[in-house]
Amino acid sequence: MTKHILINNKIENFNERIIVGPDKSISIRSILLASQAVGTSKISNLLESEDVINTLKAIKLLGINYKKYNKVYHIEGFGLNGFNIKKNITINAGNSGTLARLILGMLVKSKTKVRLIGDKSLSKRDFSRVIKPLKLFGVNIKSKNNCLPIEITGTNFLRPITYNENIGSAQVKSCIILSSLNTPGTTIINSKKSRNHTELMLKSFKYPIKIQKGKKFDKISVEGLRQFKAFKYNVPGDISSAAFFIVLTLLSRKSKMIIKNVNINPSRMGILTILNKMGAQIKIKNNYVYNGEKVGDIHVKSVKNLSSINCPSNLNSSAIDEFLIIFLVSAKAKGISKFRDLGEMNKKESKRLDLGIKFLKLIGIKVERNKDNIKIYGKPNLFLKDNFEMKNFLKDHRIFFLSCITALTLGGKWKIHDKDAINTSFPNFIKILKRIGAKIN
């Protein structure tokens, strides 16, 4: 089976509405939190991906059963701790953190020892930053340098716990959050800003969790035993996907585009924030409020005049996962545009700081670093006349997608490997290039 693709032709113009992947952050903790919650959920366009899947494998695994009917999975919980564990199970995360992290703070109470293990990427990440509050809390957990597999028994004596989260990690945020729905009494959270999905999603359910927003912190009560009824879901699309369609659409010539129904939550609304600052002319119409999550339709065109930007910091964690795609239009953009404190790009599938800086070399861009900072010289009239190769990026699927856009835009003349990475997010993203004109062998 060919694991390749090929693309020698730049895109030609379009005019398209399209709708992108279901939202993998939303799928994988409405199946975790359906699976705590008392009754049957019905959860409708869950995204079918490998993080996604591995999700469904693991909470099986847990005792939880679930089914399929008409699009729709129905997922049968027991309420809190309400897992039925089997001696000796392993749940392979795959190479999902947030699968490998979220449900470790579900395994709190666990009577039976599990295993949890990864992928090689996954194997690589750091989790110290979820051991360190699941300690606090009374779990007995073993790890060797910090990373998987990671062996878990949970404890009766779960005691609540008050947790400064500095890095801005959504994982280590929600990690907590799921802990402390079977610890009794009160668990605090002085959390960073990040993405919010989790909290939302327990707001919306009718949890005692309370929320009070500061500039750059968020002080997260949740009060703990409390059960919650299940629950129907319809899953909006992802703007992590979303965001390769809207480079795709800026950096073409007299092109536009609809990408339908879209999580725009602020907590993740950081590159359309960048792009705009960028001379980008990107706005939300039909927008409307579902589960307490922000849904819309996103509207962009072609720009032929883009600006550098010097990126304020306080976007990063709503930018975190789509930097690699913002490091292409800058490669575009006239000036320089500096991004500072991006470290958190190399505690990803790969290390996407450096492997962004290296793709921005191999085409021709030249970049400035000064540890987590960078300066990208931009080059209006770029274009692509090589033949360019890629491989060895650990399959990130972000990488994947990001040498598609290029070589679209670009031009050139592109061999991209490891075409099954783009199974972890978004199955359907060649389905929908080729759909909107892209040549792609």
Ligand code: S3P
Contents of the next structure:
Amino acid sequence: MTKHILINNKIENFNERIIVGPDKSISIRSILLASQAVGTSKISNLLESEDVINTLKAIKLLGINYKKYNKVYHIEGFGLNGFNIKKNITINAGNSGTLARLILGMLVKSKTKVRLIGDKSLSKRDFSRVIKPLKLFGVNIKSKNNCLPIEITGTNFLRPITYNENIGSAQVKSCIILSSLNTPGTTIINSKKSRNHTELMLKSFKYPIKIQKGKKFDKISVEGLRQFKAFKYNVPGDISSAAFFIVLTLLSRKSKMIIKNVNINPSRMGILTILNKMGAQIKIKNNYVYNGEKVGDIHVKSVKNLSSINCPSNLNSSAIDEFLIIFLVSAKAKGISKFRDLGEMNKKESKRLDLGIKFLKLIGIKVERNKDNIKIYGKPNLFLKDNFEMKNFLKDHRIFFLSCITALTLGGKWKIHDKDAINTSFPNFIKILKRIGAKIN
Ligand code: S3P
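Moving from the form predicted alone to the form predicted together with the named molecule:
Full assembly next; the chain just shown is listed first.
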């Protein structure tokens, strides 16, 4: 039985200070890199969501022990490829594309065959984007039509590669970086800009990785076979989770919010750039740098008059997980918002471009689509009264969050299925909403 929630009322005005869940990308990377470090790494404020728990289970299957003491995860690494893999293991990445793609990069030297599977949503996603570079490294990898299940067997004869990563995918880039750690020589990636947490982490651990920043691409050079020591990491808040509360505040009446301690890495800041261009006045205060990552408090307040945006596609990668909620803001903005080249949205946990458009139409918004480009005809006076039911969205967490924020800001009577979807990235989502006054049954 799928669980559902009911929302029948908009949220009343609020003035709140909240903390959102820890960053998912950084949580997953901190575990994976700890499993490759020499000694016991200590990770605090780790996101305890399904994607991250599956990452912990995965390293355990690879022979890496961890324990939780007083809210801190202690992970015992034995250095690069320091795994102890039993025969016939199957790693289940669940819903997580990040775990699935990154862990393949850590198995390039494994002597044993490892099988990788995932849930219904992940099993529909394309893995050719990582299979191609992995084969160039010399890895033996088998799949059916480039989808899960995948079987990977590493090799002792890895060769460094030079790879042009043209998608702008941090998962692909990170898979290659992780592969290069076990590969002799220098691996070079000409990578279209995407989130750079893997590079920043390795740099902060003093690993020999060089990044030459270009306008659209970065040239990343990684020396293989260098060990790095165990580390301490305190994971900051997730801007992708904060995004839903930012928009909740923006679209509510006379409300204010401070979101404490959020990762504000420039490669993730597309949402703030886009919303500020649309007339929001979101500010960042108390910022500092931690292990190479910028962290700060986000201050946001309600805005009456939002304007449409002609969104430059060079912001796509830095807002890739936030477009659904940006579409909602466009629905309330004056004028026609334009977005281009959003094909990657359809490669996520669900076909988010298709579903996002369907969602906008459901709430009475005109949308025109031409291939992967869309125009959203905003209605500043949009308020909802009807009954709405959300189901069959492949349990995509971000579609669930979008539906809740729509119900709480635009009204209507909503039945939203698959409540468990929140466990993928933000298990406290409903708890925080209720604390600031949302009525959810
Ligand atoms: C992620 C990268 C992005 C993003 C995903 C998390 C990561 O995917 O959509 O939610 O942690 O590297 P792509 O790299 O496929 O764009």
